[in-house]
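Form predicted on its own, single chain, as structure tokens, below.
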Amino acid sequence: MARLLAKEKLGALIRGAMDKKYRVVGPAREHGIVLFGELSDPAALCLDELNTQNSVKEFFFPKTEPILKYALGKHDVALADDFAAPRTVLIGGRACDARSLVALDRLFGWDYKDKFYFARREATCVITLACDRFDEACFCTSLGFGPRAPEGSDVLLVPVEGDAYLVEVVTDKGGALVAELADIFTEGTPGAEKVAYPEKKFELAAIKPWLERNFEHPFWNEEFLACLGCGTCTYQCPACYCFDIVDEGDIHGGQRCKNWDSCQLALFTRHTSGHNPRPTQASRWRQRLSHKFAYYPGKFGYEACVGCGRCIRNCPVGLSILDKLVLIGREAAAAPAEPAGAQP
């Protein structure tokens, strides 16, 4: 026997979490756009769209956040840190969203453990929905996982025949929440799973070696002339994490803030001298692709891309990272084999 949740009980699940004093975050329609946001009413949950326009990362790594506050006295400086992460249930994300949290975990827990990020991670129970559909921008299967992968989730809801979800408890945290809301679930034999798998578009293993050998390839200038440098792709990416630290205040005090930044903006690498080691959008796109598929996996053994397709759907000039990865895959397949013992 398996644990099941009737689709009509999703609202009851959200209401139950609210009654237990959880903040609940999920997809809701706002000004015609479906966005992740805090839900005040279970009826606001919107699963009409394949995915939200924003990503789940802003509920763990906010667009801007004070990391300390300070007051200047006559002879000293008083520091204050009043941060507290609210108990949260995040519901309605997809496997790609949950997987992005694993990528962020590795970065924010690397040489220094970011207490703000991990406090939110520990306080949040992630309930993920396996996908029953996909579009032309989805490419999770090309990255070696799929629409019902459990990584990063605490509870995975898999759609099955009979208007229900199969409930898979992934972590102890997820098990504790399911136990708290036990009356909402039933036991039974699940119907066939209704999970949709995108076609695999490229060979992931070929991407990193090609990037490492083709820093000066004409590909970069030929393929990215249309880029406006707006940063939309990075801000909507669930796995991008660049940030800046800024002090904001006056003679009496202020706060130190961590703010999102983007490698696609010209100022990101501009030196005080005026020199910019990445002077063109082509060089900035090269950095984005190389970071996601060569530098990051080289350091952490994990791609900094989850194939969610947000950057593709929302690029104002229609540039597609998927199209470029397919082109790189073709280039790699057409390249002559490296002689034995050759150095990259």
The other form holds:
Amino acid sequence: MARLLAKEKLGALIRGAMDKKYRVVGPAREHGIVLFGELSDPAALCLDELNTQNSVKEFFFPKTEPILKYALGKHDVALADDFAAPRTVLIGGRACDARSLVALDRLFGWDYKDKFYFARREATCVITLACDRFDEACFCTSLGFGPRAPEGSDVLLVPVEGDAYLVEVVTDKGGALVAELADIFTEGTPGAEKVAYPEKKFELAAIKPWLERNFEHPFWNEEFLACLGCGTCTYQCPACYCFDIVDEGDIHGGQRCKNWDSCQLALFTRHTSGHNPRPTQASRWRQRLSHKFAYYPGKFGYEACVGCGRCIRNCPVGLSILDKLVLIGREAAAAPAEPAGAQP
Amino acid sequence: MIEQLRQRARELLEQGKVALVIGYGQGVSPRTTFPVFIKKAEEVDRLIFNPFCRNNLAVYLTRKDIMPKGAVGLVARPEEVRSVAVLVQEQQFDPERVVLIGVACAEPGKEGAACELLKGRTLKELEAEAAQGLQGRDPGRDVAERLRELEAMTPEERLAFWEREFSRCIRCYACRQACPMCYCESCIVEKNQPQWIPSSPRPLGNYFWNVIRAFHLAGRCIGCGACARACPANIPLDLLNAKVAREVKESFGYEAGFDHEVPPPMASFRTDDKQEFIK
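Show the other one: the form predicted together with its partner chain, since we just had the form predicted on its own.
Complete assembly follows, chain above in first position.
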């Protein structure tokens, strides 16, 4: 026997969470695109698209956020910090979305523990849907996990035969929510799992060593000429976290904001002198790939990429990080690394 | 048609007339294409042309890290022809440095729509072909319809419409990066002494940014729609620019990108200007 949720009960699950005063965030269609957003009605949940246009990160790390507010008095400065993290159920993300939270936890909790981010992490229960389909941009399996990986989720819903989900409780927080809404679930014998696994497309273990050896490889200048430098890939990436801090205010006061930023923009690294250590779009792409597949794993033992494919589907000039990883994988196989110690 | 296109590119490269040809290549699925950069005659078979070639390639003509020292060949749809006309008008490069290979599709975005190589070789000839409406094609059909709806709104409704649309802006500036006319070395949004435009993605700054960009494109935007296609938030920027273009046409009888030899309206002075904005 296992715990099951009939597909038609997804709405009831959302309604139940709303009745228990949770804010519910899920995919909904808005202006022709499917975006994660706060649901005001369970019927707004839209599971037509494999992946939403935006990622879940904005519910933990918003695109803009005041980190403090200040008011200037005659002789003093008054600071205010009116931050709140509402109790939230995040439903309808994929295994890749959930995994991105684990990747972000590494960064935001590494030395300074980002209180805004972790307050939201703690207040949010993540209910993930395992995938019953994939498209050509999906590559979770190439990253060593897959469409029903539990990591980062509190509850995992796995589609099974018989129009139902098998309910896997992953964390205590997930268990508590399931217990709170117990009457929506049923007990039964689950049908066969309907989980679709994309084919593995490259050898992950070969990528980092290749990147570390080929900083000056002609590949960088040849493959990325078409890049417009629009940054869409980074803004839609669930695992990109770069931000900028700006003060916005006048003589009476203002606020200090933490805003998303992007390594794909020329301004990101431009010095006051005008010098830019990453002068070309090729050098910015090298940074993006190296950061995700060499520097981040080197520091945290974790890729800063989850294979969701958003950057590929939404690139205005059709550049695909997956294609480039496949190319790197081939290059690495053709010219394997020297044995350890042989390099200068 | 594709064979003729490749032949033109091959000749240009073999005869040393250009050092680089910028065109379209086939993406992973039949409906995806992406820009390709061909430096050797033996690579011209990577070039394709079909109804799914939608990027405005003229955007690369002002990118210093892409442009070679010599001339460049550009596969040019009417959108690129008109963009080049504006860039030449604005003296962004020597027209001799850009060799156009004119192409057109009868119905962009429609599977199997007829595509052809244009006859014109010079910018002047290609401008004339672009002005003829291109074999019966009305490039702005969809935008024109939406523009009618927009203009039927009251000013309050229009304001509410744009506020709602701009609320989704994440200030990634993909619109700017995809636009051939946004070639400023230092964009106003990047100036921070003073900070003209607040950089946080909130209503005020979002409004400033999108409206300022539209104003900067007055009399310059050729309506290719690259900004709207690049926008990850699906903001109808093509509609905003079409509205400004309509105002320019009504005030000055001018449409951008049909004649590179006339002075642009926002950069010229005429004594017979009606000056209707002074009341």
